[in-house]
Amino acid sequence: MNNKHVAVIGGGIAGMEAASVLARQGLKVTLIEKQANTGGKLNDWDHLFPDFSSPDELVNSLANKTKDSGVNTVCNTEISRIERNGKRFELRANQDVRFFADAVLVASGFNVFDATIKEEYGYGLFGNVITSVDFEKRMKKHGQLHTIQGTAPKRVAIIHCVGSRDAKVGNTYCSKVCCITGIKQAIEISEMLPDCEVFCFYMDLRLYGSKFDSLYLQAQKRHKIQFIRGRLSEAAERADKSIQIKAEDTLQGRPLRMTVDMVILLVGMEPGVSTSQLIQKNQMTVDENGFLKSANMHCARNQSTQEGIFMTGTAICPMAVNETLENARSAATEIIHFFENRRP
């Protein structure tokens, strides 16, 4: 088996950890990054949730743990096309880099929903209405939250649900990360600015992973974030920059009109449109959603179905860390045991 090289697309962490469990297994790893660093989405994050870790921390060990055990990270590249020779595979890239390996993973990782096709909510129309990514962006680079005018906001609204379980839009599923992250970013808001108020306006709120239902008890109980069942059906920005949101607050059945000082859009997470150009190419086959289709959903999660061709983390589905991770080391199992399993 240690002939065997295994080539991986996406350097991000999915990528990173599976590639660093297949080389410590004595098999040749290619590990094929399109942006100029390893890392992902994650190199733009501030803060983990539940336990507001560093994100830089973890792309360091991965990194560390990808050149110790040897593997080949070739960044700056892009694959376009895979292509089946024999029981090998070529796999095309731009400036017509080639690269050839007995078994693909892909770890493409997915796509951030464009806030700007909800236009009633005023992305990129209004500078106070951001992204859940564009604060991630600012904490990480200044430190703080101003609003346009350069002032400490004083009251927040955090929108649920923004490109997630909204048959308008197209996508029916849940991201599964959001309730979760907007939690975790009142709570920071709040320790920030202790005079903010800080509403969620959300649609069910769906905390499954560990700690998760205690962080929601402390955002209530220690950080009075205040959390209003309701989707949002508009907002308009009044002439001194505020913004003016309408929405209906389900569980007293009547409609809520709130003038806030900036609202905050929980994205979530879209099939990566490099993944849609492989499968394109290479009669791969997606889910219901856009994401990849595994050969199974219970027992081969992690192959896709097309045989020696493996996929891994939010090119399945929406993923947290944590269980991103695990999913790269069971998807690098799968080909241990692929190559183990195959005739000569």
Given for the second form:
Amino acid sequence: MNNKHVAVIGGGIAGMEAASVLARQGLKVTLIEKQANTGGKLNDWDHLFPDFSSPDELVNSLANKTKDSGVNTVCNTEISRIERNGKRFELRANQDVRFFADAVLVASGFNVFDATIKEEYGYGLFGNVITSVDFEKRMKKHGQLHTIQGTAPKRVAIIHCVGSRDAKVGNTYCSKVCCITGIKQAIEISEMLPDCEVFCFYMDLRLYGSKFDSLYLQAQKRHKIQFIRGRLSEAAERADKSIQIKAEDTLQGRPLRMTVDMVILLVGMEPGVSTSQLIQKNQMTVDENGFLKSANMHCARNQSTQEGIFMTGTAICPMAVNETLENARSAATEIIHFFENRRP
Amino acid sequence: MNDLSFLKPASRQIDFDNFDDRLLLYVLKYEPSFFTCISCGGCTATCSAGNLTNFNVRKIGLWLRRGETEKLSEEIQKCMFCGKCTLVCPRDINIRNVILLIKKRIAMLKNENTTA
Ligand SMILES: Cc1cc2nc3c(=O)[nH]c(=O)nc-3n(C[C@H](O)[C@H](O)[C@H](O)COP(=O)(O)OP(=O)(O)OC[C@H]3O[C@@H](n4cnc5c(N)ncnc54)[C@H](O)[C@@H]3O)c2cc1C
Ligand code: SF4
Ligand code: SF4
Ligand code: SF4
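Given the form predicted alone, state the structure of the form predicted in complex with the partner chain.
Below, the chain from earlier opens the complete complex, with every other chain and molecule after it.
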């Protein structure tokens, strides 16, 4: 097995974790990342739910693990094709660079929903409508939240399910992590600006993680975050740049209007942009949501529909960090079994 | 005149044992998407009629699914058939058509009732 070569496409946390596990088992591993650095989306996040830990620390420790285990990391290289050649695979990058491998692990991650598509919410049109991704980036860069007028917001509305569970944009699935991201961000706003009122507008609160409901409780108890069950129908900018939003308070059964200083849209997770390229020239397929399809949903989650190509992390479906890392270790195990069971 | 109390006796409880499905089955036949409603309230929030009167289009659907038909015939008169509700629905339900179908079916039932 030791002379076998695995190519890992995507140096987010999924690719990094799987690569280091495989390398520690003695396999030759190349980790290929299109950006200048590994770490993926976590490089943009300021703090992680549910424990407010540092994504940078996590990424650094994963980078050290990949380095120490002997993974060959190649950055600034985007893979556009995986071609099967007998029992081996040939990977092509844009700049005429090629890689050869006995097994491939696709860890190409997810794409953030483009909120300008939901025009009625005014993202890109109204300066005080931002996304959860903008929130993380701003907090990481400036450590504070301002309206475009430069004032501290006194009232913020956080909108759930933007680009998820919405037939109008073609995504009917739930992105899983945005409910808890909204609660985390609501708590952060309230800690930073104790006088600021924060409202979450939700259709269902999906707090599936073992520690997620206690964060919800904390948001209500300690931070007085208010939860309103109703889907935002539209947002409009007023002369003073504040935003007027409309929803139904479905528990009251009456339409509701509210003026807020800022709106935060909890954008969902979509299939990665390179997914459609990567499934060409091989037998990989996508599922009904456009994410990479597993050979078996239960017992071969990390196997693609092409023998020898595996996948991990949010290239399969929306996942939080801990699930992504567990999934990466499971992918590594499946690859090791694949080589063990294969006749030379 | 618009009283549909003949469809169901008045009660505080939602009575699934005496479920009047004559309107519901008709609507579902011609607009099956209607059953996928998740009561998000997007339609009510944007509804032209609902912002002027106490009309609540989401509740119309809910009453229909619960077989609570007695209030419907009067309520749906408030709809202006502008179609805004249909534009925002995350389940892509043709809500305007649901209201139309309810209207149609009530007229049919009334007819049966008077000719019977
Ligand atoms: C707004 C938001 C906030 C979040 N906050 C949290 C949180 O607080 N806690 C938590 O647990 N989870 C959080 N998540 C989820 C978390 O971001 C994911 O679990 C994590 O990023 C998944 O890692 P990944 O490696 O699967 O994908 P990614 O992070 O998307 O990494 C994929 C990598 O692959 C690279 N790549 C893609 N295609 C190619 C190609 N063709 N060739 C080469 N490289 C390629 C990309 O450049 C990227 O570096 C959040 C998600 C969102 C949307
Ligand atoms: S996690 Fe919550 S906000 Fe995100 S899509 Fe699911 S229900 Fe909507
Ligand atoms: S917008 Fe659609 S899903 Fe939401 S309550 Fe109205 S009919 Fe139901
Ligand atoms: S069609 Fe009727 S129910 Fe729909 S938004 Fe217009 S008035 Fe309201």
